[in-house]
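Let's start with one chain on its own, the form predicted on its own, as C-alpha cells.
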Amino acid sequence: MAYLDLLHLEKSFGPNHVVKDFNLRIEQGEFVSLLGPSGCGKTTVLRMVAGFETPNTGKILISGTDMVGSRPNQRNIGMVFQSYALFPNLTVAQNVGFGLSVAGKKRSQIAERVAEMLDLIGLADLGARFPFQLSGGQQQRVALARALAVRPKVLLLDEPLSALDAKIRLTLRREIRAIQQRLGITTIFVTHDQEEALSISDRVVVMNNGLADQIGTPFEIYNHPTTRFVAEFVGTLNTFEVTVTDPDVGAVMLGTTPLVLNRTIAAQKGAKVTLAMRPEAASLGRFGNMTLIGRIADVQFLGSIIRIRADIGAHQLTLDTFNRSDMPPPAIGSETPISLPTSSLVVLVK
C-alpha cells in the first residue's frame, strides 16, 4: 500500500464523466504531476482529493484511511490555487497563519511557525505588507506558505504558475521542487504544461478525456509513450504512416521507401502504422543503418537549438540540432542524407 491510493475514482457532472476509474499509487514524499489538455479531469481528481468533490465511486486512502466522506478540513491536507485566494484585509503573516488560528494554535506558535514559513519561501521581511502590496510571483509564495503551515500530509497544487510570466514560472517552479524536496511533502501539481511536468516530477500522470493515459517517469513519458496522444501531447513529434511489410524484424514502407526497424511490431502484414520519433532524435549526415535524403524546406534559428524542416517525399521531417559557431545550418533548396535511428523510432497501433 502507497501513502496516498487513488482507487477507482469516477465523477461525473450529470451526463458528463469527467474522471473515469482512474487508479494512482502515489509513495510518501513522491512529486507526482497530473497533465493534460483542458477538460481532461486532471483538476477533477484534485479537488476530490482535496474533499471539494465527492467521487461517485472509489476510494481516497492516505495511509490507509479512507477520505471519502471526510470534510476538507478533516483531511490535513494543504491546496494552492491557481487565483492565490489570499485574504486581501489580512497581512502576509496574518494569511500565512490563518490555518494555524482556525486550528486554535497558541499565538506563540503561530508566530514561530509563520516566521518560518517566511523564511523558507524568502520573505521574512514582509510579513507586515498585504497582498496589494506583492508582486503576483510574491503572492504565490505566500499561498504555498499558508498552505505548508498547518504541515499538511499532502499538498496539492492546481495550475499555480499559469498566471505567472514565463520568467518567475521558471524560478518559481524551481522554488517549489526545492521546498517539497526540503520537506519531504507528498504532492500532486496540476498542470497542462509540459515542460512544467517533465522538469520537476519524480512522475507524471498524461490524462486524457478523463482516463490515465500513461502513467510514468519524465524520461518514460517524454521517451517511449504507449499511446499517439501521449506521443503527440508531450513534446514536438514528428509522425509518419506507414504500412507494414514484416511485421515479424518490424519491416514497413514509408511511401516507396522500405524501412526495417529490426523488432516485432504488434500489428499484421499490410496493416497501418504510425511511427513517432522526436526532433531531436534525427541526424544531419549519414549515421547507422536507416538514411534518407531530405530537401530542406526551412531553418529556424532558436539560440542553441537550430530547428530545420525537411521534405522527404511526400513527407515532412522536423530534426533539432544544436546551434554551432563553426557550423552553417544546410540552405534552404539542399538536399542532405538525415539519419533516423531505429532505437528512437516509436510505433504507435493506438
Second form
Amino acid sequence: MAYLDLLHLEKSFGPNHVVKDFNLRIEQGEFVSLLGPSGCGKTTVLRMVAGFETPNTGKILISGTDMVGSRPNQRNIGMVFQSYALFPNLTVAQNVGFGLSVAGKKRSQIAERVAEMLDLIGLADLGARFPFQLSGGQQQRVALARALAVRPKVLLLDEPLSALDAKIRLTLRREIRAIQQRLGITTIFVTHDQEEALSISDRVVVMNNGLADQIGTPFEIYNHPTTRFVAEFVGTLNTFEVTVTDPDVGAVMLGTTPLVLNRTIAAQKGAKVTLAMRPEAASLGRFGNMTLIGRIADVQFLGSIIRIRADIGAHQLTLDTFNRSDMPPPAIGSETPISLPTSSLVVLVK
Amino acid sequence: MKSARLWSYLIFLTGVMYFIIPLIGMFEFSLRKRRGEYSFDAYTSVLTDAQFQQTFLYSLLMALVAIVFGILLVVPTAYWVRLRLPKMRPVVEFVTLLPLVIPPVVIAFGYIRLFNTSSVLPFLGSQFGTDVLLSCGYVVLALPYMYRAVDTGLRAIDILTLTEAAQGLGANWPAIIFRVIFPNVLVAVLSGAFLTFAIVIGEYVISALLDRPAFGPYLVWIGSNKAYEPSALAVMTFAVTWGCMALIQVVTRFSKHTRTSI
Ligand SMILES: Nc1ncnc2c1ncn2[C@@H]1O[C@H](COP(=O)(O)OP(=O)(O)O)[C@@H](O)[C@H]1O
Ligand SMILES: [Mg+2]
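Would you mind giving the form predicted together with the partner chain, to go alongside the form predicted on its own above?
The next block holds the full complex; its first chain is the one shown before.
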C-alpha cells in the first residue's frame, strides 16, 4: 500500500468522460507531476483529490483511509492555484496564518509558524504587506507558504508557474522542489510544460484524453515512451513510418533503405510501425552500426546545441549536436553520413 | 463642434436649474419663520420637538435593523447564487427587482392580512412583532439596491477560487462567508447600507399603515399642520440623504486608494 492511492478514478461531466480509469500510487515524500495537454483532465484529477469534485467511481486512499465523501475542509490537503488565490483583504502574514486561525490555534503559535513559513519562502520582511503589493512570483510563494503552514498530508499544485514570466518560472520551480524535498511532503504537480515536469519530478504521469498513458521517472518517460502520444508530447521526436520485413531480427524498410535493429519487433511481417528517435541520439559521421546519408536542409545555432535538419530520401530527420568551437556545422546542401544507434530507436506499435 | 458643446452645457444647466431652484426656494422659505428677517427658527423648532427626536431615533433604529437583516440575507444569497447556481442569477435578479414594481401599499396590506391577530402568526398583535414586520418590509424595499451593490462587489473578486482556497485550508461555510467573502465586499455592502438608510428614513406608506411612530409619518403630519417647519425638515432630510451618498463615494475612494498604492 502506498501513501496516496488513486484507484480506478472515473469522472464525467454530463456526456463528457473526462477522467478514465485513472490509477496512481504515490509514496510518502514523492513528487509526482501530471503532464498533458490542456483539457486532458489533469485539474479534474487534482480537484478530486482535494475534494472539490466527487469521482463517479473509484477510491482516493491516504494511508489506507478513503477520502471520497469527506469534505474538502476536512481532508487537510494543501492546494496552490495558478491564480495564487490569496485573500486580498488579508496581509501576507494573515494569509499564511489563515488555516491555523480557522483551526482555532493560539495567536502565539500562529505567529511562530507564520514566521517560520515566511522564512522558508524567503519573504520574512514582507509579512505586513498586502497581496496587491507583491509581484506574481512573491504572491505564489506566499500561496505555497499558506498551503504548507497547516502541515497538510498532501500538497497539490495546479499549474502554479503558468502565470509567471519565464525567468521567475525557472527559479520558482527550483525553489518549490527544494522546499518539497526539505519538508519531505508528498506532492502532485500539474503542468502542461514537459520540461517543467521532467526537471522537477520523481515521477511523471503523462495524461492523454483522461487516461494515464504512461507513468514513470523522467528518464523512462523521455527515453522509453510506451505510446506514440507520450513520445511526441515529451520532447522533440523524429518519427518514421516503416514496414516490418523480418520481426525476429528487427528488419524494417525505411522507404527504400533497409534497417536492422537486431531485436524482435512485436508486429507481423509486412505491418507498418513507427520508429521514433530523439534528436540527440543521431550524430554526424560514421560510428556504430547504422549509417544513412543525409542532405543538410537547415542548421539552427542554439548556443550550446546545434539543431540540424537533414533529408534522408523522402524523410526528414532532426538531430542535435553539441556545439564545439573547433568543429563548424556542416554546410547547407552538403551530403553527410548520419549515424543512428539502433538501441535508441524506439518502436511504437500503438 | 463648438455649438454642440454649447448645447450640451445648456442642457446640463437646464437640468441643474430644474433640480436646484425648487431646493433653493424651499431652503429660502424655511428661513422665513421670523417676520422680516432670515433665521433658523424653523430648524430649532423642529430639532427641539420631542416627537421629532423620538420618530427620528425610531426610524434610525429600524434602519440599522433593516441593514443588518438585509446584509445577512443578501450577502450569503448573492454569494451562493454566484458560486453554485449561476444559472439562477437572472431569476434571483428579477425577484430582487420586484419591490420596485410592487407598491409598498401591497406589501403593507399583505402583512396585515397574513399576520393579523387572528392569524397563525399574529405578529401584529404586539408592538415588537409589528416592529419586526416593519423592518422586514424595509429589507424588501431596499432589496433591489442591496442585492445589486453586493452582486457587483462579488463580481470584482474570484469567489470560486477564494472559496476553494479557504476550504482547502480547513475553513467551514461561516468562516468562508465572514472571513473571506464579507470583508472583500465590504465597500459594496456599505453602499447598500447607506442606500437602505436613505430609503428607511423617508419611508411613509408601510410605517403609516402599520401605525408605527416612524419619521415618514411625522414628516407628513408636520406638513399638514405647520408652515415653515416642513421645509426645514425637507432640507434636513435632503442633507442626510446626500450625506449618505457622499459617504458611499468616500468609502469607495478610500478602498480604491488602498488597492493601488504601494
Ligand atoms: N465543472 C465542469 N463542468 C463541466 N465540464 C468540466 C468541468 N470541469 C472540467 N470540465 C471539462 O473537463 C475536461 C478536462 O478539464 P481539466 O481537468 O480542467 O483539464 P486540464 O486541467 O488538463 O486542462 C475539459 O474538457 C473541461 O471542459
Ligand atoms: Mg487545468
